[in-house]
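Single chain ahead, by itself, as structure tokens, in the form predicted alone.
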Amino acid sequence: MRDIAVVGFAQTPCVRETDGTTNGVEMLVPIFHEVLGSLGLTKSDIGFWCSGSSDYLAGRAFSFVSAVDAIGAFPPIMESHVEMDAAWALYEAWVKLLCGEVDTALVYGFGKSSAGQLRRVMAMQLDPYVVTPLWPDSVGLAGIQARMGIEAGLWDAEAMASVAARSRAAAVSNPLAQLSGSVEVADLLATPYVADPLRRHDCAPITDGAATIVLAAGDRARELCERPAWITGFEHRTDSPSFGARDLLTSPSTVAAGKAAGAEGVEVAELHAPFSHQEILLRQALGLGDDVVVNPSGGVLAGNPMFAAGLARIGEAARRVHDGSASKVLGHATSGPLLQQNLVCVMEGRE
């Protein structure tokens, strides 16, 4: 099997609202220039392009086609798209490289959540016959899951607030974070509920943003990056979309993906947990102990660009290999309601 690595990563600042259009072009052009420039590449050097976004979020059909304008009309490209977080576009690009069809790929994801009512838009991913017509919003559903965990003794409000406080403290060193700063757990617990037992700090903020990753194979990766983040395990699994058919206090798909990807022994993990209690659940599912540094970037509680946040988790994890601060890292992404589908990417540095 070919050796494939993450060699480049860039993302926009996470902001509450941008002035650009929902097709993402204004967000994508700068980060394309950044990531290609950092590697000394041009668009002609990329063998495959793949993106992740959502027409529902953009409010129009085939919005990703407009996003291709950020690449340009020339030279001709080989391109694909997934209607979900771009972490799954990264998986498609990884398979493309494994097959030997290309040696390089650029993957990107983008989302302008501020353009609509995100809590209602997310209801469109639910069962279209018996659930979506009830319009249960994403925060309310997460509140049910959080309450179930509290009642089962798996976590409490203080543990959830501790996750949020640590996230914002870690984000101080991340200039692209939307939320950062030192906060006391007691102060967070004094704030009002938004969906009992969830408070505002328990929920990822509404964010506009984009992210991109460059993959390269074999010697090409070694040429482009002094310390590539070699992908040693890349797996995704899914659970039932029916809430009544699965235990919301466990995540079998995360457990399975983590085991298949070889998550044991990671030093850093970037987890895609849009709600504070979900980070606790994911840590349990992946068997991450206290010795593992979780979300040193601040995670999505510090900035959550839809359909780019999962890709960014992999990019942030890869950065720890690039800068030599870690040897084995994990990037996680989730899609669907309440951690329904989960992806795990394990990367390692080699001397």
Second form
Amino acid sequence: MRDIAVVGFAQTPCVRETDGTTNGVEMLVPIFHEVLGSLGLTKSDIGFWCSGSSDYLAGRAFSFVSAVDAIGAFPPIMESHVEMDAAWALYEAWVKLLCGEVDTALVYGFGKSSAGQLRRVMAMQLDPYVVTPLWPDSVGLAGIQARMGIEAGLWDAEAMASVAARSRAAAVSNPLAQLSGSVEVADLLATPYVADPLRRHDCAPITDGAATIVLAAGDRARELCERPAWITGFEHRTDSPSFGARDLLTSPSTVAAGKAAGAEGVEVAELHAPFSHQEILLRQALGLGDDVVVNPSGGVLAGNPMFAAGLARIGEAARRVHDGSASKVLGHATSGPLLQQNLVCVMEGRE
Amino acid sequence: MTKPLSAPLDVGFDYTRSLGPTLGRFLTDLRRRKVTGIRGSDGRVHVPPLEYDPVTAERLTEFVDVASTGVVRGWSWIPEPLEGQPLDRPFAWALIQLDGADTSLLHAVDAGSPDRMSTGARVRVRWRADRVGAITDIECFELSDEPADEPVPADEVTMVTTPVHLHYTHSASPTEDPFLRGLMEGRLIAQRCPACSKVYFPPRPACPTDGVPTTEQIELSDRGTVTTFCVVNVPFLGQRIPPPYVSAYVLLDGADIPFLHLLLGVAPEDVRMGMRVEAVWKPREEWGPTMQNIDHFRPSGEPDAPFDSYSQHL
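What's the form predicted in complex with the partner chain like, now that we've got the form predicted alone?
Following is the full complex, with the preceding chain placed first.
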């Protein structure tokens, strides 16, 4: 198999609301410029383009087609799209490189969540016959899972608030974070419920943003990057969409993806946990010990650009290899209700 | 810089789906005030019923009657219900394991207060009076040890309609904004790409050829050339003009991309590629941030433009 690495990563600031359109062009143009510029590439050096976004989030049809304007797709390019977090677009691009069709790929995700009402938009991903007609909101659903874990003794309100406090503290070193700072767990616990047992700090904020990653194969990767983040395991798995039939206190798809991708021994893990208790659950599912640095960027509790946040987790993890601060890292992405689908990308630096 | 123009957009659609044998049975039975599950490969009874086993992917066919009463397995409290949710007063979302089922159904519990909710609480279905064969035939659950209402006869259902309404605020891009503000004053504002010098009308957030934001504004006249056109002969819902009429691509003088507009004041059989046209504006008091300020185009009477002048814009 060909060796493939993450060689470049850029993302926009995570912000509560941007002035731009929902087709993402205004967010994408600067980060394409940044990531290509940092590698000394131009658009004509990219063999394959792949994106992740959602028309329901954008509130318009074919928003991903409008987004292609940000590339400048002339002469015509090879391009694809997934209606999922762009971490799955990265998977598609990785397969394309594995097949040997191209040597470089640029992957991007974007979402302007502020345009609509995110809690309602997320009901569109549920079973359209027996669940969506009730308009379950994403926060209310996560609250059920959080309470089940509290009552099973897997976590409590204080442990959840500690996740949030640590996330914001870590995000102080991340200039692109939406929420950061020093907060006391006791102060967080004194705030009202959004959806009992969830408080505001337990829920990822509503964020507009975009992210992009450049992949390259073999010698091309070595040319472009002093210390490429070589992908040594890349797996995704899914659980039943019927969440009433699932054991919500674990995540079999995360366990399986982590095992298959070879998650053991990672030093840094960036986890896509939109709710505080899900970080605890994912740590357990991936078997991450106390010695593993989790979400040094602050994670999505510090900024959650929909359809880009999972890709950004992989980019943030890769960055730790690029800068030499870690030699084996993991990026995780989730999709679907209550951690239904999970993707794990393990990357390593080589001397 | 001022904030770009923005406007609300409500998107609505009635999704109509056929149900098939499994969900058709489930929703027909709800209409009859009955709840039906299905036995999975491992013997578990799934409610709602699944068409295929979540582990073995085997087709499931053994329907099992379950009760309209059950127990709360997990819950959250919604202090401010959202549009479309089962109750418009504070309620609990709950996973409810009905008596006789092994999996849980998501629904609302009308508990009044979170103090009255608990995992393990007994609940029963509150049936809607006007049932149509939908999950919302269960109005909600209520805290009770008592049995729910008895089943009644009802016709089979094979389809379900789910209205979806979502609300957005759409912003114009930084390049669309001056275009829209210009229209309010009867001006046609295009943008030039700094890389390839192409002039876009309407403007786009970035030049689709070069991927760079356009920055230079240009005002165009309201005269142009028909690059191509079609004669609309087919009536359709919402049509404002009786067919036949002409929809034409108009390339404004100085622009590099044509746009679609209505062409009137000429018989369809007399319209030609290359025909010179001019805008007919609505009365000024009707102007807004829209291309509809131009009611239509009409022939200007100038000689036809030579093919070479628009051949690159087809």
